[in-house]
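This document opens with one chain alone, in structure tokens, the form predicted on its own.
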Amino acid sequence: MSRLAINGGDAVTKNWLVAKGLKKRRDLERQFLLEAYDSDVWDDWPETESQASRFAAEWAEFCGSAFCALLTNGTHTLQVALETLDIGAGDEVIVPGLTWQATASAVCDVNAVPVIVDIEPDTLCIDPALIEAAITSRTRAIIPVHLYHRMADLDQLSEIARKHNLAIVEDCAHTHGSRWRDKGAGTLGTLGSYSFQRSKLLTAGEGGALLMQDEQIYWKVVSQRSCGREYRAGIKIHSGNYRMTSLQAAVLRGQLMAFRENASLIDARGRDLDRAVDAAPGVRSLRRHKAITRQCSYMYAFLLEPQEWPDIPATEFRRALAAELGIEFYSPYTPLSHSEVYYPHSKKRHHLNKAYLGSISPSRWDLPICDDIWQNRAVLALWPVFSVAAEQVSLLTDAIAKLHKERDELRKGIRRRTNHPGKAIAALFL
């Protein structure tokens, strides 16, 4: 009789995100809509009290940030951070190689050329110890995605911008509410820059922000947010319109307000959930920087070690592992040098010449890391996991402890499903 619920047996769990300690408060989200809806000031005005204005400077406390300019997503503001910073035609900015497609597509929207380093095996993050050998005579500046259930190692990343006079801009699109030596993710940099879509800890559907130190970097990107008027003498920047709505900023209000406190529990959790899958055989958790103070992920992830699962695929082993718990786990971003959705050299704005295209095709990066993390090891599962209740916690470690156990029922499910005769037929009508 099988024992693994892949194959039909009984399931650890058939639903571990029983949801415990994390707050809401949709009755501010709505209480703040409301409020903006009736102020008839749905934009996000300079100097104008709104929604959006309280949002920008609540938002710009909680990270402990001189200033806070909203725009309309998360990469219109790498795309305005870039600008701001003077970077486009003939310069380059080093970007990691696992990352959304956003982090090197605004650099190719500057006109820039994307420099793609490859990752920390241990924590996924852009590998310090390469950027050196990348940077160039043309290098302005270096963007570090704080990736998942990890922050980039901002003490080395620092120390390389000073020595060669580059600007830093973090994506911290995945770390909401994370510190740094006690300093909030996006304020070590030049620039930091947030994204608020759906998927994120904090949500407007879509929606930006960009953290900086300097007032007359704020005024820039307020110029380029907002069709590039002068709001200060001298400081403007041609542009279009980049402005999120007051509408957005008072549901980000509300969700503000809960994340204060949902901030330290899921760093706790996410504690938790190391220590789970540390007690586990044939996986490991990621690496944790000692100058990381609080961490808030987007997503939970941890490596499988290949050689404790022969013949077992890492895209096996999720589902294999999501139909023990009742829950989604998956696969890290494809790599930028083969991702289904970077592919620039398709866009007849980026033919400038037959060099810049040449320099921006993705398949010229060779990215032994990020293709073995993708292929063989990363294991996923979305922020609600945050949210499971302590006491479920240690089910993820006997979910694959069973799993670990019964590998030869894995295996064997494995050649089953890849060898039934309906796959067969099937493919005969693709």
Ligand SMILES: Cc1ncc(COP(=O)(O)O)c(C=O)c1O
Contents of the next structure:
Amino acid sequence: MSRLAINGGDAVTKNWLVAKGLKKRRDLERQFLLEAYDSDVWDDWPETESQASRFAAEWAEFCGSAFCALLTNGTHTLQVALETLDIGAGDEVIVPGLTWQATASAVCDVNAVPVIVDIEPDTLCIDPALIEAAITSRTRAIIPVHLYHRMADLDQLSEIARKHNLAIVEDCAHTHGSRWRDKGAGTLGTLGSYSFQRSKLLTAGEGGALLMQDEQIYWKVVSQRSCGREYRAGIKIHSGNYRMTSLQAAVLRGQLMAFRENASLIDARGRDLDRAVDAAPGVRSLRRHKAITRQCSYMYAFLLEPQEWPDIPATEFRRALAAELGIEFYSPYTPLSHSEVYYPHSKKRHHLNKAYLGSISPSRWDLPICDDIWQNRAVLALWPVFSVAAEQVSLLTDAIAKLHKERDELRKGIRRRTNHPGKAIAALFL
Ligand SMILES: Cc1ncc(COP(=O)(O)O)c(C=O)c1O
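Can you now output the form predicted together with this ligand? The one shown was the form predicted on its own.
Starting with the chain above, the whole complex follows.
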């Protein structure tokens, strides 16, 4: 008789996330949205009172930033950040190998070269120990990504940046609300970039924000996001339209009201989930740097110890765990060196010359840690997992322990499932 839910046995639970611990303030979202609508101020104009100017001020205050400018999305924020720092043709920018393609695409889109560096195996963020070897006379900036359930080591990165006179643009798309030594993510680098895209902890469907501590940089961003209108930037810059609407900002204001309470809950539940993982066999939580004073995450992540799961691919572990707990578990991004969404050479704008095309070729980079994490180790759950009730968290330990105990059944089931012709074809693409 099958014991594992994936083979038709009883699941550990059918309603793991029923608690709905994370708050929503739909009432405020709707109220602010109507206020924006009725005000007739639907855009975001400098020094003009609007839902956008209010959200920008509130987001800056929540993160502890001197300035905040709202933009269209978390891709344009990176591009505008680089252009604001005057980074472009002839320059290099260091980025991690495990991230959404935007982190590197933004570098190509200003005609600079993304230099792709491997990650730490226990935090999944860029490995500071590998950065100095990647620095050349052309390097201008580092874009660390605070990926999934951890922040990149801002102490070491700041030290390296200082030593080599580099800017840091923090990519905070995954980490709204996290704090490093009690300073908000995005406030320790020269600029901090946020995304408010659909899947993120705060969302207006789309949207982005840049944080900065320097007023001159703020006005340069305001100019850049608005077709190069000079405002108080004091320079003439060619640019495009990268502005958010006040209607989006209104929704984000309502979400921020709820998020003020959710942030500490996400941090506490993340620690509980880490403890639950560490109490289970064959897996371990990510290393949490002691400087992280609050960890808020777009995805919860933990790692498999592959030697504990012989002949059981990570994909199969994730499916079996999903069947036990009734929620989806995901694999991480494909490393940029062979990502299916990172093809910078396919864009004619990047055909500057043969040397440039060669320098942006993703296959240039060998990223063994990224590859191992991607193929064999990382297990991810989207942020609603943080709504699990405190007394239900240990079901994660139970589910993993059950899979570990029934490894033989799991292994045999893989053979049975992949013998089915449809599944066998699917397996070829995993
Ligand atoms: C790490 C990272 N950086 C940048 C982005 C780009 O943000 P957007 O989708 O708002 O353009 C994303 C989006 O998922 C992301 O995950």
